[in-house]
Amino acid sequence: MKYLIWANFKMNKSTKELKEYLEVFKSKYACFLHIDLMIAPVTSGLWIASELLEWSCINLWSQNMYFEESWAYTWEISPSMLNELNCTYVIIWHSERRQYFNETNEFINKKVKAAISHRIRPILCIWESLEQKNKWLTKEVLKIQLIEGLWWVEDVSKVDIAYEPVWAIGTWETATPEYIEEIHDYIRELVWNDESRIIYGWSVKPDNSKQLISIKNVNWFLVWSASLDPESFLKIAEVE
């Protein structure tokens, strides 16, 4: 299995500011047989991020999707565009998505579907809100995310997911290398194959990457802050 990194921009880097980050980055980076590195930067950059990872070791992510073809769908972009622009993977679910954009499982399911049946690979995230984890349904919680993602998917293989704690955010919490491996084993049994890719996703920094690379079933790491500078991104991925 090939580790997994994720660069994700989220709503960050001007087209400028993209070109100068990918000519950095390329040009630094090693390439690693065991680790498929992302990058997912805004829409509007993605032309540009196509054109200049073309040939390189670096895959393209599109940070959403929509499941329909076509039709008056405004600002979304479809799985063919994707394909056209050499997006190998796509971020499906993210928290900010049900949060700010009231997404459901429903919903994020026929994504799910409508990216594999186009050869991209989707990356489910799953996460629990700090309620939830008081009252002891993190579990529950997670089990039905994926259940409902993942409906009818005939080959689950096919996806891989991100755990964030996203609990954690703003708050004094922490999740501990005991409640990540916890979590990632249980989400382990619920896949129930070794081909997904279980990612971690909150907080990842150059200081505490190579302690959670350690913990069992966590297959490397969804980036956010970090990644918006190459060189802090770099040492995440370069670690060992």
Contents of the next structure:
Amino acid sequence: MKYLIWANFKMNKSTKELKEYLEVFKSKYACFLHIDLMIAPVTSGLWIASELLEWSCINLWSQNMYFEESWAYTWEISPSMLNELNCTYVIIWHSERRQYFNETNEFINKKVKAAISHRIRPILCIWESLEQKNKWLTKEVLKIQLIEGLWWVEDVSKVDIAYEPVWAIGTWETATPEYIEEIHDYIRELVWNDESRIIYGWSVKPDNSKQLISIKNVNWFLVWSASLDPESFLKIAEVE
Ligand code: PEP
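Output the form predicted in complex with phosphoenolpyruvate (PEP) next; the form predicted alone has already been displayed.
To see the whole picture, the full complex is given below, headed by that same chain.
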């Protein structure tokens, strides 16, 4: 199986910085045999990134999208606009979208369906808070998020799931390998197919990526802070 490592730049890097990053990155990146690297710049960088990455083996994905095709939706980007930019994946429901932008389960579910109908593979993020974890509610919370996010999705194998234990937020901590394995196994049971990838995303760094990739049902990473520097992102890819 090919591993996939996703860099989500969030609201970082001006167009100039992004260009510099991609140039350094491309010069050092020799295609890995078993790994695909994906980069999601801020929306203003999608166009330049799409041009710069055109002939490379680094793929482009989007941090978000709206579910409608066009109309009066200030600041939004539609699925077909992402098709034009060669974005083949989109992340949906990142914890920050829920926390700061109040995206509801119903709203998210519309995005998942719109992405699939435009042949964009949605990565649905699920997570539990520290309070929920401490009350042993993790599995229940994740199950509800999956049910609501995937409501009436005909083919769940067209969706990937990213598990992000956000209680390790902003720290250099990760959940223990046993914990991650238990949760990833549980998610695998819930999605009921082998094609949905279950992606681990939280505090993945060059010094823990090898250990994390060896955990059953972890073949994919979602990375933010350690992806902002091209050298550190490439080191994570050296799990190969
Ligand atoms: C994230 O915020 O989605 C994330 C994965 O962050 P970090 O890699 O910094 O833990």
